[in-house]
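Let's start with one chain on its own, the form predicted on its own, as structure tokens.
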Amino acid sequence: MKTVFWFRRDFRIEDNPVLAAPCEICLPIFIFDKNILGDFKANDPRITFIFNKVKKLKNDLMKNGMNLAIFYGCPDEIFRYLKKEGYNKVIFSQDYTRRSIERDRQISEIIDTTIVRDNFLFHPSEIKKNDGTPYKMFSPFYRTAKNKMDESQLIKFPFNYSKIAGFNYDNIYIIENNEIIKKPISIENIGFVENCVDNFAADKSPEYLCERLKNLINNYESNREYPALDETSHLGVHLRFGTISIRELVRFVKSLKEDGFQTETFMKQLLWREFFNSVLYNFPHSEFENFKDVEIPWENDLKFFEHWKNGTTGVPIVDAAMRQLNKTGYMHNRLRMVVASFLTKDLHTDWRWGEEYFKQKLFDYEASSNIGSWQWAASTGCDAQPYFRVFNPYRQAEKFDKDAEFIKKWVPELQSFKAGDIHSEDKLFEIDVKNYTRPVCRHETESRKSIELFRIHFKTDRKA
């Protein structure tokens, strides 16, 4: 039997379950889906780094005596085409959005398909309630998966080398109407120009990254709040693309623990990833719409969006926040509550604007957590914040970025103002600021008109 070992978001050949895998013949392909890759522009750096990691995933599998076939294509095209061709089954690993779910559907219509778990700990149907129902608040999720954690989940597949079907592997096979053209292993024969940009977790490997995280965990609890001094993991965008797997960061994170280490607060961390996981997977409708049944009549004003974009709102920390995330993909984690209750509270814009910007933008863009976290910040999703509470942004600053370092580093216009001036609304409202605007709103008063507006419609919907 010939078997089609597909590559997802599983760049790596330790702990990979497809690998694990007994069979005669295996064919380890990554696809270029073209329906994915026509959300990005042709310099989106987030495309050089797949890139890359399929390039290294490629040198891994020579290595151990196998390879890697690129495709560029619609997947259902491109399995059709592997049919013909003598394969009569493919394995990957699981993916749980609605879009992913509906992709795979179609491929089990072509070909005999076996589906593995890897990019969580849980399947996101295993955590529930007494009464079989999902959980819709994370307290008593974690609980519950905590105690569930075992060895079961922890479990590490073996390398299983397996002979390779004879392939052209030297060439990208881009399938189209039934065409195929073979070209050079390059970005460019997909339809784009690398461009690498200084993102620190993308630049460093999961093995230095978890390093770095056994000299920080004994202090993550509070020094993860503070963008300046940049103590988070930084491992979300590994864990997206699975250059480590959930259950390797689990038992390294298991073993500190073992050594005397605190690590329950990134733990933590790591089930509020499955939590929301299980939300957007047994509440298809909140991918787009609100988790609560409630419908706020958002202002949606362009031109605040566009200043809230471009880190011109002239609030220091929501505009380094942004500038931060549009120049490295990355933003702090403190700092995405922030900017996420400005643009929802104090500029009325509909969480699903900001939700899809991150989307954008972020390299270590998960579809549950970016979702379950924007309606968190919007009081519109589960386990929500309730929505008389409005983020501070300038008490935020004060407390996170006491000395503006943070900010100073990303808006250089304010680099000879004292940390106390940039933390005050009203000052900012008085001094002028070469090349820096003014605040575009009063935060008090964009924060009370937002808590009376949800308190009406929170009201008025409940009794709907």
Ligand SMILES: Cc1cc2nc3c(=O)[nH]c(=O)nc-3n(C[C@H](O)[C@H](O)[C@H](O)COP(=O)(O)OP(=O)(O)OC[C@H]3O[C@@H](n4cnc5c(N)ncnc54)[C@H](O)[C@@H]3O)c2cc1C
Contents of the next structure:
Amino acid sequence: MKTVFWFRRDFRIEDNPVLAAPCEICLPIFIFDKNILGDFKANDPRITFIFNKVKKLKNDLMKNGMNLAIFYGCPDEIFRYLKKEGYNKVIFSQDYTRRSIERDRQISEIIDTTIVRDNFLFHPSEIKKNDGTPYKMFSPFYRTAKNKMDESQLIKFPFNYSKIAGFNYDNIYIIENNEIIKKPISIENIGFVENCVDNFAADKSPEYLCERLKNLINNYESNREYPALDETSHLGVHLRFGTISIRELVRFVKSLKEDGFQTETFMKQLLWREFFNSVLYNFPHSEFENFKDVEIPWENDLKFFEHWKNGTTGVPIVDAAMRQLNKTGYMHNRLRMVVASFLTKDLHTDWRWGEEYFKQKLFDYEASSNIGSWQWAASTGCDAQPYFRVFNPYRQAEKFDKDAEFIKKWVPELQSFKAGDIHSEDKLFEIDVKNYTRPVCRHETESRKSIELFRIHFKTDRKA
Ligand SMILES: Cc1cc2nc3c(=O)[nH]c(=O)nc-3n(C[C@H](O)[C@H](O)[C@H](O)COP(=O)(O)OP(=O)(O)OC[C@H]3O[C@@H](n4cnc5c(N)ncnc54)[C@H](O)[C@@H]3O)c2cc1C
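Let me have the form predicted together with the ligand next, following on from the form predicted on its own.
Zooming out: every chain and molecule, the one shown earlier first.
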């Protein structure tokens, strides 16, 4: 039996269920999927990140007597080719987005498929209410998930060596229109150029980030809210691409708890990730449509959207956050909430525009978390609050960036200004700041307009 081990978002050999079951002969592969890559610009730094992680995975497999075959093309065409070459089975870890479920269904029509669970602790349909329906609110989901969590979610999968198939592992196999072209392994040969950006987590190992987490976890609950402190784990991108297994991370956090560390809040954040995965899986319409039964007449002003994207709205905390995102592919969680609220509630722009922009920029982009969080911020999604949440960006900045340290780092135009002035909308309308624009809107006016708009357009009980 010749089996294909298909790595997708699990770039590691430790604790990887795909590698756990030994088989007679295997072909470990990674596919640069043409359908997915079409969404990326040629110099997208995330492709450089992925390319480097694929090379590392290949190296790690080689150190253990195995290897990784690299393909470029559409998965269905590649599996048809592999089937002809005598491979009769593929094993891979489950992906839960609509697009990947459809892709995997097509593959299962070509070749015998075994799917293993890896990227999340729970299957998205596992945590349900007593009546068997999925949760729409985080708190009860959290309680149930916490009670349900036991050793069975935390199994460590062993690395089992399997003999690898004879293959030309030194080239990328480009398979298009029934043609196979073999080229040296380089990022250019998949149509991209190398572009490294200053993303804190991208070049750090998960081991390093876990050690760092150990030092900050006791104060995580209070410090995580302050962007200038930067005391969150930065593990998002590693969870996204499986360079750390979620089980490994939870086992690590549990061991810290046993040693007396405060771990509750951090664990809760990991369960937010599970929650949003469950929401998107069980309510797939929410990928493109409002989760709640509401239609909002968004204004979608392109000029405002450009200002928001470029960090030139004249609202310092929003601009600082967007510039951080544009430069590094990362944004602090508190600021993600602030900029999402600002785009939807102050600039009256459809959350889907913001979601799409984050999708183009975030290294840790996770469809379920991003869509769920954008809908939450826009008040169209899962939220326990019985009112329309509107963040005041000036009050948020005052509270979470009191000395404007973070703002000044990313908006140097404001370097010489007092924090009090930076946090005052009136002042910013009054003073001239060289090379920095006046705020594009008045928060009070726009938030009132939003609240009124939402009040009129909500058709159903918000607590439904
Ligand atoms: C508008 C918006 C968009 C977002 N988009 C994404 C996204 O595309 N991908 C993503 O992983 N997270 C997203 N988040 C959640 C959160 O902002 C990031 O997970 C977090 O900032 C990543 O930094 P960290 O790894 O240092 O997080 P930490 O604070 O160290 O948290 C540890 C891990 O827990 C998970 N987590 C933490 N907070 C959340 C949350 N609120 N929802 C879901 N998971 C969470 C993440 O996997 C994170 O890596 C979004 C939040 C908002 C408000």
